[in-house]
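One chain comes next, on its own, written out as structure tokens in the form predicted on its own.
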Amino acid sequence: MLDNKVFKNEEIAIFTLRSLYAKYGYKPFKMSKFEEYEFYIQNKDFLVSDRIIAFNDTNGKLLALKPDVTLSIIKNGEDINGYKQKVCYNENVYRVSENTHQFKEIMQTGVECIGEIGLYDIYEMILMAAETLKLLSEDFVLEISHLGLLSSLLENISDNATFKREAIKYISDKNSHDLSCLCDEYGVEQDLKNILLSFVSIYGERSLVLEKLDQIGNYISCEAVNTLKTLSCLLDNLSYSSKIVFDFSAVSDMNYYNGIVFKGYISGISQGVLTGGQYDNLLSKMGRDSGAIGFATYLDLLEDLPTEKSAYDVDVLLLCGDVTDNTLLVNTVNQIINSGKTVSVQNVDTGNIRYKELKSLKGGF
């Protein structure tokens, strides 16, 4: 068990999550800190932020400090028939922090599964996402959506690309008012408008959500609904099943994502600490034939969680002054440490160190 008095929240998370992902056969992936700047610019819409730290290499080539790991995993992988590449990573990425709005080195951990993705792979990824949140906090929520539902519903409502783009934005923001106005602006029929507005508000316990989906079944993808039903049955067996809910306002960029997407929250942090989903479209854009699913956990956000702070820096402040018997000093330090206490050897007590006990070799021990 790692001591949270010694390690930061994000450091503890790295060690525990690495062990979790290894149980499901995910191998560590290590990458360079640098990639060609052009590589990220070509896929900037996939990035959390398009602000990238760039510099000239000694040969004049423009490089960038990596703002993302998934893109590099795809770039450096290959499609092998019948094989699923399963990798996990703990990497520092360099991007603008949502808290400070300045560039920051952020510890990020995640998992990626690339290959012929089936329902079990989707379930396994959601299971690991939930287990990740549970390791960070017992008080968590994992929200799941299926982009196939939204895309099929919007196709039945309008073929106008601008309408769809604006509608997705309002749905993501849970902005029913502007969504309603948008429907009026584009002349959407009242019954279709009501269905779309009701779709936005569908959220919560999975079986109840599935009942509501059945009521609008003629306007949404049956395949997507069946996927959610099967997935929900598998999730019912988990002890924390009630913490995994359906929320169709969980939307990702459909240029890159497809199918299942999800987002995770833990108590004490207002932002989502985990985000993921299927991104077959991204692989296609990068010339790959495989499917893919994965998620990332943003460990920098764990800095906002309260930590238990000790009232003391060490248990024992050991003053040695001008003592020249180093054997005595070493033996004394070992004796203190072996008793389960921490110790700091100093010449004098300057008041800079908080301690429980003060011991001195100058006057004997």
Second form
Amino acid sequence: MLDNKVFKNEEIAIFTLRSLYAKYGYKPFKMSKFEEYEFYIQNKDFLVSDRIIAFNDTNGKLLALKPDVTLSIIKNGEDINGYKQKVCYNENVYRVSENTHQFKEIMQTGVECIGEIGLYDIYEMILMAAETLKLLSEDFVLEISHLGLLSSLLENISDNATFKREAIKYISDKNSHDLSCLCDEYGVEQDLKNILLSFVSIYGERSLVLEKLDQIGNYISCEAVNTLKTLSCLLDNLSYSSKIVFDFSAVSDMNYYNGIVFKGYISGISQGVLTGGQYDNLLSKMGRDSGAIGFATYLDLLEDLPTEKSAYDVDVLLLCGDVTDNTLLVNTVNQIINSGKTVSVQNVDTGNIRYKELKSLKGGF
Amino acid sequence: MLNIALPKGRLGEKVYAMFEAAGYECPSIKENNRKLIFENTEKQVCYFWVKPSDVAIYVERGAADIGVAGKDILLEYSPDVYELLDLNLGKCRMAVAAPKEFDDDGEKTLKVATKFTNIAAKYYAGIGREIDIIKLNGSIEIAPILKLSDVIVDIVETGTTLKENNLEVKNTIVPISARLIANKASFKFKGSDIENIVNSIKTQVKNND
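Compare with the form predicted on its own: the form predicted together with the partner chain:
The next block holds the full complex; its first chain is the one shown before.
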């Protein structure tokens, strides 16, 4: 177990999460810090931001500092019938912060499963997402949504792309008042309007949500409902099952994501720390036949978790002054370390180091 | 304990009255002093006054679990928060206004003075009109009078200021009112507390309609 007085939350997380993903056969995937700039331009809609740090390589080729990991993994994989590529990674990505509007290095860890995705693969991914959150904090919530539900309902309501885009935005904001106005503006029938509005208020405990979905009936995809039901049954067996909820406000870009999407929260951090889902559409856009599911955890956000701050920098401040007997100095340091204490050797006490004990070789240790 | 960010000023006082009527009173808030944070441990609420345009930041960053912000601020800054309720307070509209005699014939780039650059940019992009945005921080009405801009995009409540400066509303972009917003992570962990407040206030909003 790593000492949380020495290691930061995010550093401990890197090691523990890698062990977790290894249990399910996910192999570490190391990639280059750079990709060709053009690669991101071709797929810029998938990126959180289209602002990328670009620079010229020695041969004049335009390169970019990675703003995303998933794209690189997909690019490097190949479709082999019956095989699922299972990888995990821990990488820094470079994105513009929405708050400071400046580039920021973000430490990201995640897993991707690429191949023919079945229900077990979805379950395994959600299980790993929940285990990830549990390792970071006992007080967590993992919310799951199915984009197939929302898209089937919206298909039944209107073909208008603007209506669909606005409706998705309002559902993700849990904004029923503006969604209601939007329905009126587009002349949506009262029954359908009520169903769409109910989507905003359907969230929480899985069994209750499934009951409400049954009431909506034919307007939503049966396949999606069945997937959620089976998944929920499998998740029932987990000791922390109640922390995994359904919430259809968790929506991601439907151009790339499809099926199950999910988001994880930890008490004490003001935004989601984990995000993931099925992204078969992205693979298809990149000319691959496979499906894929994965998630990423933003470890930089763990800085917001409270940490135990030590009152001291070291246990012992050892002043050696003008002592010339280095053997004595080495032996003294070893003696302190072997007694389980930390030590900083300095010439004099300048006041920059907080210590429990002060020892001086000069004074006849 | 639920942290609640209220907008300073008249709107904030009306909003607090709604929370009070909903059973979440905090008597110390009415004391005449310079305190900014007020707590009622019995009701498990802690109110604080902040600049209206900052409420969304406090909520998005989790310093406040819920708060009340104008739709104008939410549209301009797009904070990542839940927008749970339209309080039907502080009603006004975001509008394009110009001197009465001004007619946009579309021949030249339209000069638009505004505090709300994102709202203006999105509105004109939506109608395919090329514009030059001039970001101002106050006294927007003066811009077309001094020929700094052709039009302004601003909040219009009664229209009196526009009228007094010989301006008129040319188009309404979007109606504005105060909205109750919540931090997304807080909603996951304090959901039932937040829902209780929202439901109590919702009854009052319906009664106000």
